[in-house]
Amino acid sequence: MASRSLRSVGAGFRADGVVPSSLRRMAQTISNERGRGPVSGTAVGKRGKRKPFLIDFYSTAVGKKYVMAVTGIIGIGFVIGHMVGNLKAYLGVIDHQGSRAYDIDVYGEYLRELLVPILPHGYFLWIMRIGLIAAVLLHIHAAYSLTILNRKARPVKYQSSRDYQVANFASRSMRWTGIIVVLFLFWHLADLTWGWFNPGFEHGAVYRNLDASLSRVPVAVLYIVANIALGIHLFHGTWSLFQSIGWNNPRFNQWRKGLATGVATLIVVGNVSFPIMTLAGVIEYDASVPSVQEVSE
């Protein structure tokens, strides 16, 4: 094939019969291409060790999209479950073991008692928290890695407003709403789990700590803003996760949009109600109600 290529450009030969260097390089390239074996999706050296499947899969753009989708589903499930549990604050005081107690405090103690005595008190709850944090970190890393890959694929940004006409506000603001949500998650743990920012924090007194935190106007505003950002992030995340795993069909777009809208609306309305109702006095702590620990003793 190399000789045929040279004959096809015979007019370019010099009069002394010497083949020009450019033609020699072209012939060498063609010859190399013929001798090269099939190219696989992942370049592996002759002596290199093959990576484990999951790590090798995650190194691809498709793998990162799957990780974002799976961790996104974990996050959505946690947020919905967390909100449903917090709605117990509206049930107020109930009868618990012959005494009065806040229903949300009983629920909190139930979570700490999961898998006891197989595991010590509170251990399984922290396993779930660590799993959630790991999912968040994987989600962030996959999102960042995909951003880098996209920039390498298109180093020059669009120079017109067409980019903004195609994408909606939720998709364009995913990076910033994600940052707000991560910062809020840290605040939320420090406020209501660790008690660093909660005045007079009492371990296990969920209702009391909730009232003490959200009765402060700046904190209530922070919770409202953060949950609106969470709703925007969840709207686009729920919409796009189906596309990330290949379930993208125009026939399903309508119910995908409906599901994304429903999830985002449910979370925002439910979570934003807590600071609003606390400021309105609907959620108000009564010190005469004993804690779950006192009832159990």
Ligand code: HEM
Second form
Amino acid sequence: MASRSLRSVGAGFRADGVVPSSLRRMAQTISNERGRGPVSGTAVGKRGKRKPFLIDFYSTAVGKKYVMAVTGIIGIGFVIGHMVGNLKAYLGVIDHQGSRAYDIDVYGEYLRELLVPILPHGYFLWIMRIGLIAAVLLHIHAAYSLTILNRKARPVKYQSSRDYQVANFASRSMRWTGIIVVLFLFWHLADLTWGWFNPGFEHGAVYRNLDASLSRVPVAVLYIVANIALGIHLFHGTWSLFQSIGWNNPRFNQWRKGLATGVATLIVVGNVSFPIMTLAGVIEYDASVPSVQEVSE
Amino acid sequence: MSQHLKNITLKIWRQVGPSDRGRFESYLVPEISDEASFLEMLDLLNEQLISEGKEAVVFDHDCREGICGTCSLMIDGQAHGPQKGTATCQLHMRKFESNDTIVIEPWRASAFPIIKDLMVDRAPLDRIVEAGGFITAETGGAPDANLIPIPKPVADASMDAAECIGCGACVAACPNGAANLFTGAKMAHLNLLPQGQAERFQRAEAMVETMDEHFGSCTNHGECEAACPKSISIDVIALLNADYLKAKFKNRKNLSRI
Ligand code: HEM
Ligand code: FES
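After the form predicted alone, can we look at the form predicted together with the ligand?
Whole complex next, starting from this chain.
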């Protein structure tokens, strides 16, 4: 890249003093080094067989940012829905088909029943899971490849310290907060979905498992730290996605920072409350409450 | 009343040529008027270096009134120095104080190879403009200025974008070495106007994809806007993104007609 650019400058700038061949052409001709003819209003369209739209679009940096923004919105939607669903833990025990049951256990069972007469039991939950997995993988792939691109765009760093004006901690730590969130995601699934790290794990006994996990202080701390990282990620992400998608309306721009603060605060306050309230004893499992499975049988 | 600053230390990046590793060298400016511009201060340093038989510090400059976009310089970690909304040539020594140490570095980006000392080659910005920074117009006598009515807010928005002097401070300031503010400004300038509509979507696709070949990717830090000597808003980046997506659809559709 460097040598290509150098060739289009005046000969006097060349350290070796050689007049490059491209300069012997007229000053106004367009460098033809990429095999592209002179650009005119009609000559920019690409010839030959085109790649499918999404692949073509995703191959550019701007396209990847669109994908990051859209998958980010899916992520935000999930995270908010997930947090609101978990608030059911605070509703404690309810009456379920004439027996006592934890509300959040009933809710967990309901998620598997979504769209049930249309789809078999558990299918819709799997459709959502596959969608979320795809979104996370695309988000990570785009983040990774853009990070590589950005490294290449400045291989030699500034040798003196930068004095950033508006870039903030959130915007500058996106890669780190993102990695923390994904590592946490693995732990979280292994803990509360697969039950590997959960003492006495019982499938479907959501309230029991939650209490068993979050009563451990190190685990509670992990949940708090990871959710603060998620909040920081979403603080920049929620603001940034409007730019990436090109949603720029002078009338609403002033709301973007407020929305970002709101989303980040909502997520952090909601999610951090669970470990704190478990340690405080507000969320406390009572073994005399039968599990939803027992009730249904 | 002009005053004099004393004992300014300059740490300047010296690099013999593109393949030299380069290093900082320190120079002492014993006394300088606060009315001197930053570049005049460098001129005086160079006079002194030449009189001592040493090599002058190479830096870019031309109009020295903030309109040509030739001057550059990373001054104390900020593109175009500590003064907002101005180019390096408009910076004056009154922004500094006696006994200050001022660090001066060239723009750094793989698209901007260092030619010598503080001078970089910004030709990739020209590649972007070549790709779409033009309109088709009739030749012959100049048309009347009011031939095509343009709503005032539209004309203003376009003029705000057209203020871009192509200095590359946005790339220099961007932690990712992205040129989205430059490209967005050049696109918005034409895409907002009726005269720019014929090539609008070809322009969007061609300019963005040319940008992609040379520069990094925007992560919406906003450092470019803060560094821009014309304070061009990152709104033009949102417009770039919106027009690029539209262009990908429309150009495909148009190509499938032929
Ligand atoms: C390995 C995991 C992750 C990594 C490495 C990662 C990394 C990134 C990076 C580098 C950006 C671009 C930052 C920028 O434009 O300044 C970003 C944007 C974003 N991320 Fe993540 N992220 C991860 C996980 C997540 C998760 C789980 C969510 C949602 C809950 C999320 C939501 C967002 C949003 C909404 C954006 C804004 C998109 C945009 O700028 O247009 N990310 N992420
Ligand atoms: S020298 Fe022309 S803009 Fe600074």
